Structures are given as C-alpha cells and as structure tokens.
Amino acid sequence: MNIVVAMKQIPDLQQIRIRNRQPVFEDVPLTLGPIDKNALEAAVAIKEQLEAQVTVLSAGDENVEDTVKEALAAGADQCYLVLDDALKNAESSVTAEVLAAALKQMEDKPDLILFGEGSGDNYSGQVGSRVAAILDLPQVGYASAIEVGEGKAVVTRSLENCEEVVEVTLPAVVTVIAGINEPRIPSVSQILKAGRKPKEIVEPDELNLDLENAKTDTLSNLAPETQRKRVVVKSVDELIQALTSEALIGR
C-alpha cells in the first residue's frame, strides 16, 4: 500500500511577533503545519499495522527541502517535492493543481492520500477537496479515525453534533482533524537518518504547469486593534459593577 501525505511549510506560529499591529516574520523558523503532522502520524500508524510506504508530498520554495526532514524523521519513508519560488505564497487552487499533477506523475500510484483539514497559516480547507475533484477520487473529510482494509477504508468523521462512520473505496482522499492523534516526537537517531531517505525533486515545468499567476499578494494583515480603558478596581464588587455597566456580564 502506498500512502501519500500532503504537507505544507509554514512559519512557526508560536514565534511570530506583532509590531505596530503587523506580524513580524523576520528570523521566524519554518516548520510543517500542525494538522499536517496529525495526517502524517495517521499514515505512520497505518504503516505500522500494514505493509505500507509513506511518501510526503510538498510544494513550495527551496526551503521546503530542509523543512521536510522533520516529516522524514517522524516516520515518512521518502518525499516528493515540487520546488519553485512562485509556490511560496501560492493560492489554494494553484497548490491543488500542483499537488494533483505531482500525484499523477508518481511512479507508485497512491492508494490513500491524506491532508490536514486546513493549513496552519490561512486555513482555507480547500486543497484536499480540490485535489480529490481534479483526480476524480472519492473524498472523506473531518476524519477522527481511519481503518484500512483490503481495497477500502472505514473512516470515522467528527461532525458538529455527531460522529459518522463511512466506508470508502481506495484510492481516496481523506482530510483529518487535529484530534485524530498526538504526533510523535522523533528520536535523535531518526533525525540523523532523515537526511539519507529518498527524495525526489521536480520543477513545475516537468509537470507541464505554468505558475505565472500563482502568487498571492497580501494587501493587509493587521492584528485587531484594542482599546484599553484602564479602569482601576479595588474590590470584587467594583469589578462586577464595571463589567455589568459594559454589559459584559448579566445584571
């Protein structure tokens, strides 16, 4: 069985600072999206139960080549990278086209393609569904558990007010939620071995893709403006009175 996990490189959100209401990305390290790591952990768990190969698929600029080592250390067997500077801030539909083209070109066709339900930066939640549509594959979203059998997968979906269990024929696309598992922390030996795992790198031209209008430009990205009244209270009663006057608590 071949499992492909699509993973996106993003800035480490825990280290982004705000200055003059704008995010400061200078010296912020790059990492893989948090829910993408859940998708990878789900793939590795299946691999440990069945005879499977896990491939990480990612598209971005040249920095992805270093960032993806994190996934290789966490249990992926190999990676397939589409690298081009235009993919650094690519719009979701473009990313989906790139990933779908890469999946079509892979020599070992995937039986199961996993995505996080949304990326860690813009969280559009579109790419997995778009890839499924382009490849004309069935898709199951919001997966909280995945059991793979002969030619099929049984997926538990975590919905707003209930859980739904569905069966899907493979190959298929599944998007997972963060609560599906707890991603493992690689050991030192796994980190050292990651750099020696197989890696295939292609450019968009090799996939017959034109990225002329791929980039998305952010016109404004401002943190919410807060107005602090700096009201000083000297007792619990004064605090309750102040909150009540602002209709922040009930009368």
Second form
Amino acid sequence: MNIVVAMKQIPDLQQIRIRNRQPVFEDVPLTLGPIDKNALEAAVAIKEQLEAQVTVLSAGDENVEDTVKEALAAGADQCYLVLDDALKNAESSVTAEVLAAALKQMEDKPDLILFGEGSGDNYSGQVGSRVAAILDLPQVGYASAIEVGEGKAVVTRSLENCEEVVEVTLPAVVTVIAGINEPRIPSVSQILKAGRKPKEIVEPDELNLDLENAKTDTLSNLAPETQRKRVVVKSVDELIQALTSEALIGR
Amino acid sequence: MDFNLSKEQELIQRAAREFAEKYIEPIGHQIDVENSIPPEIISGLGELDMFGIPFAEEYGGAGSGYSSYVLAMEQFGSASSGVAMILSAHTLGLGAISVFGTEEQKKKYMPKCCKGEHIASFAFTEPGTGSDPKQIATTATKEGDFYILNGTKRFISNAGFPGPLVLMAKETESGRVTAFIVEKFCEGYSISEPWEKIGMHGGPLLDIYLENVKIPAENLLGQSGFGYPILQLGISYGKVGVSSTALGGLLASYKEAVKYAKEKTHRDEPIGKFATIKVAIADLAEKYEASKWLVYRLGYLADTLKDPMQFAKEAALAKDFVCEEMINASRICMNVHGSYGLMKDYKAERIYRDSIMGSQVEGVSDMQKMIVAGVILGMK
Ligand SMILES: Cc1cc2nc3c(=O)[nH]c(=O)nc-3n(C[C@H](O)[C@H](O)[C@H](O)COP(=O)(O)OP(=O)(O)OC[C@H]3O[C@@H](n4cnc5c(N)ncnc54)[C@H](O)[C@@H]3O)c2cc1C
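Having gone through the form predicted on its own, I am curious about the other one (the form predicted in complex with its partner chain); can you provide its structure?
And the full complex, kicking off with our chain again.
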C-alpha cells in the first residue's frame, strides 16, 4: 500500500513577529503546516498496522529539501519534491496542478493521498479538492478517523453538528482535520536518519509544467484588530451574565 | 564562523522543547512539591533517545554529540531542573564508561543506558571529601579475580535508579585511587532516603552504602590508579550538563519575566512600560544570550577539543559564568514579579531556589576560577 502525504512548507507561525499589524517573514525559520503533520501522523499510524510505504510530497522553493527532514524524522519513508523558486507563494490552483502532475509521475502508484484540511499559512483549503478533481479521484473531507481495508477506506467525517461515516474506494484523496490525532515527537535517532532517507527531486519542466504567472502577490495581510471590551463586573453573577450574553458559556 | 544550527540540531531542539512544554512544564510544580519525577517522563525521554544523545550509535546512542545535547538540556532545564539533573548526572557517569571503558564494558552497559532503561551514576563524593581525591576512604581490596568494596558515598545523583555506577575507591594494596563499575542494587549495595535539597527537586540525591560488595576484576574502569584522570575528565564533561541545565534556568527566568511584564498591569498599563522593568528585561536578555553562546560553544568544544586541560579550562569557565548568571537572572525575574515572585504559585519562586544549585555542584564557583587561572597562568 502506498500512502502519499502532501505537505506544505510554511514559516514557523510561533516565530512570526507582527510590526504595524503586518507579519514580518524575514529570518523566520521554516517548518511544515501543522495540519499537514496530522495527515502524516495518520499515514504513519496506518503504516504501523498494515504494510505500507509513506511518501511525502511537497512543492516549494529549494529550502523544502531541508524542511522536509522534519517529516522524514516523524515517520515518512521517502520524499518526492518539486522544487522551483516560483512555487514559493504559488496560488492554490497552480500548486494543485503541480502536485497532481507529480502524483501521476510517481513510480509506485498511490493508493491513499492525504492532505491537511488547510495549509498552516493561508488556509484556503482548496488544494486537496483540486487535486482530486484533476486526477478524477473520490475525495473525503474533514476526516477525523481513517480505517483502511481491502481496496477501500472507511472514513469518519467530523461535521459541524454530526459525524458522518463514509466508505470510499481506493485510490482516493482524504483531507484530515487537526483533531484526528496528535503528531508524535520524533526521536533524536529518527531526526539524524531523516537526511539519509531516499528522496526524489524534480523540476516543474520535468513534469511538463509551465509556472509562468504562478505567483500570487499579497496586497495586504493584516493581523486582526482585537478590541478589548473592558466590561466591568461587580459580582460573580454579573460575570456569568456577561459571559452568557457573549455566548462564551452556557450554550 | 557559522552561528546557525543545522536542520537536525534545530529539530532536536524542537523535539526537546515540545516534550518539555507538553509533558514536563504542566507538572513542574508537582515535581517540585513531591520531589519526584513520574516514571512516564523518564520512559518518554528514553523513547526520544534523550539519554543517549552524545554517545556512539554502535553502543545504542544517537551519535549526535554534546553540541546537540546542550540544546536539549537547555529545554529540559527550563521546564524542570530536576529532570535535567537526572540527565546530566547520567551523562556524566555514562560518559566516563564511553571514554574509558573497554569494548566489552561499553557493549554491556551502554545500550540500556542510552535507551533510559538503566540510568547511570558517578560516585566520588564521600562524607569526608568532596574535592580532594587523596582523602577517599572507600576501599577496594583485591581477592583473586574480584574486588571487595566497602565505604559510604555521599550526595550521589540517580543512586536509586538501576544501572551502572562509576565509583572511585582506594585500592588497599597500593593506596591508589581507581575507578570501578558497580551495578546498583547488587548484593551489599544499599541507599539512604533522598536528601531534601533547597532546589532541583525531583533530581534524586542519595547516599550509598557499600558493604562487602563483590565485583569481578574486569569491572575496573581504565587502569589501576587511573581514578583521578577519570574523575577530572568526567567532571569536565559533567560541567557541560550542569551549564546547560543552568542555561535552561536563565531561559525560564527570561521567559517568566517577559510574560509577567506584559500581563501585570498598573493603572491599565502593563508594567513593562516602566523603565525599571525595561532595564530588567534587557538585563535578562543580555545574560541569557551571553550564557547561551558560551554553553553552545562548550558543547561544540566537548565534541572537538583534544587537550583535556584546555577542555577542563573551557568547561570550568562556562560553568562558573553561566551558573552565577542564573543566580543573578533568577533574582531579576523575582524583582519583576514583586511579592508574587515569593509565592509558590509563581514559577519565579522555584527558579530562584533552583538557581543556587549549579554554582555548588561539581566544584563551587571559586574552584572553577582556580582551574581557569591555573591553566592560563600555567601555575597550580
Ligand atoms: C545536586 C547535587 C548533585 C550531586 N551529584 C553528585 C554525584 O552524582 N556524584 C558525586 O560524587 N557527588 C555529587 N555531588 C556532590 C558534590 O559534587 C560535592 O558536594 C562537591 O564536589 C563539593 O564537595 P563538598 O560538599 O565536600 O565540599 P568541600 O570539598 O568540602 O568544599 C567546601 C568548601 O571548601 C572549598 N575548598 C575545598 N577544597 C579546596 C581547596 N583545595 N582549595 C580551596 N578551597 C577549597 C570549596 O571551594 C568549598 O567552598 C552532588 C551535589 C549536589 C548538591
């Protein structure tokens, strides 16, 4: 069984500084998207039960080669990287084209393709669905549990008011939510072995892709303004009332 | 000159930080009050290979050197200096076996220790001596292919965990000090109740009683009469652990003070607006940064320096500076907290008590200065 996990390189959100409500990205260390890490953990958990090989797929600039070690340390067996400077801030439709082309190109045909529900930086939540559409594969979103069987998977979807259990034939695309698991902390030995795991690196033109106009320009990216309400309460009762009226408790 | 961490080092640091923040920090106060560390913490650290970071892969270690070890230790020391003390004393004991042990000794003792299933100790101090090997009273008497050990060892870290103990004893025949490997809890080995220390709670400190402990002659470490060089080099490596634990304390002081300066308000403004608090925060940042680079460099030197005297000097220099700065930093952190800093509800109180530990262990600060100046001036 071949599981591919698509993971996006993003700036470490905990280390981004905000200046004049603008995020400062300079000199911020790179990491992989937090929900992508949940997707990887889900893949590794399946691998621990069945015979499976986990491949990380990532498209981005040359830094990805180093950043992906994080995924290789956390249990992926190998990686497949599409590297080009133009892929750094690529728009979702372009990223989806690139990933779909890479998936088609892979020697070991993927049975299960996992994504995080949204990326850690933009959270547009489009890439998984777009890849499924391009490859004409079934897709299940909002996965909070995945059970793989013979040629199919049973996926629990966590929706706003209910849980839905669906069966999907493989190969399929599944996008997972953060609550699906808790990603493991890699051991020191696994971290040191990460760099020695197999990796395949391709350039976009090897996949017959033209990345002209791939970049989006961000015109404005502002931190939300939080207005403190400065409500003064004189008793616990008043506090409870205030919190209830804000729908923070007692829903 | 390159001050960047490699990706691997960055990930090791992050793994240690995540484990510390997720599992140790939330029970930091509990560890302090109960003076013990839950076994899940020890086994969790073992699974992440934190007991074997600097040791060779062929003996079960991670093979990542002391330069990675200091990065992890800083994070553990920041969450709980008791946890860091266990790792530090363990690495000191195991380090002696890794440097001076025979192939058989290394194969026998290191793999389980690197996984944290066994925890190593190093025993020099006795009721009658903490700095002077000439005064060692524990005896080793050769009987055929065995040695018989008798004596009391004081203030021994990790004495209550199973695993190997590197022990300094005086050979009755020659009067020379020799190092031996003793398996803790063998026949004739017993321990006291843990000492109640001012700080570093959870880091277990006990006395050891040896009563006719019989060990095979092959458990001699290094050579007969080689105890002093093993002690000196071992302690130099040990100072890498003590320094990085203290660096963790500096980091904790810095983080707690910054947090409080932003949270605590006077007339609706955070106290960080006051010039006095600003000076305190800047002082903490300076102390932390200076100590950090000294400790990271010491980790690098532990991996690369060949001359034991030079290394002894560098280790003494860093240990003295960083441990003293941790005391200063914990005091500043307490000042930022005002009276709240004196209360057990705040971490500042624990950091303050922990801070005095580093400057006393493995030689008090003045003794470190004697080593540093002795090497620089070429005079003992
Ligand atoms: C948390 C903790 C963990 C420890 N872990 C271990 C362990 O795992 N193994 C172990 O063996 N020990 C351990 N110890 C013991 C510790 O290493 C000794 O206590 C320390 O070396 C000092 O010895 P001492 O207390 O006997 O002081 P002493 O050696 O008696 O020193 C007392 C004072 O006299 C001064 N002094 C001593 N000799 C000289 C001299 N020649 N010239 C000038 N001044 C001198 C010292 O600087 C000091 O100020 C631990 C202690 C603590 C607190």
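Definition used throughout: the rigid core is the maximal C-alpha set that superposes within 1.5 Å between two forms. Here the structure is a predicted model, which is why all the values come from computation and not from measurement. Numbering follows the first chain given and starts at 1.
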| property | result |
| --- | --- |
| C-alpha of residue 225 off by 2 Å or more between these two forms on rigid core | yes |
| Rotational displacement of the smaller rigid part between these two forms, which moves against the larger, in degrees | 36 |
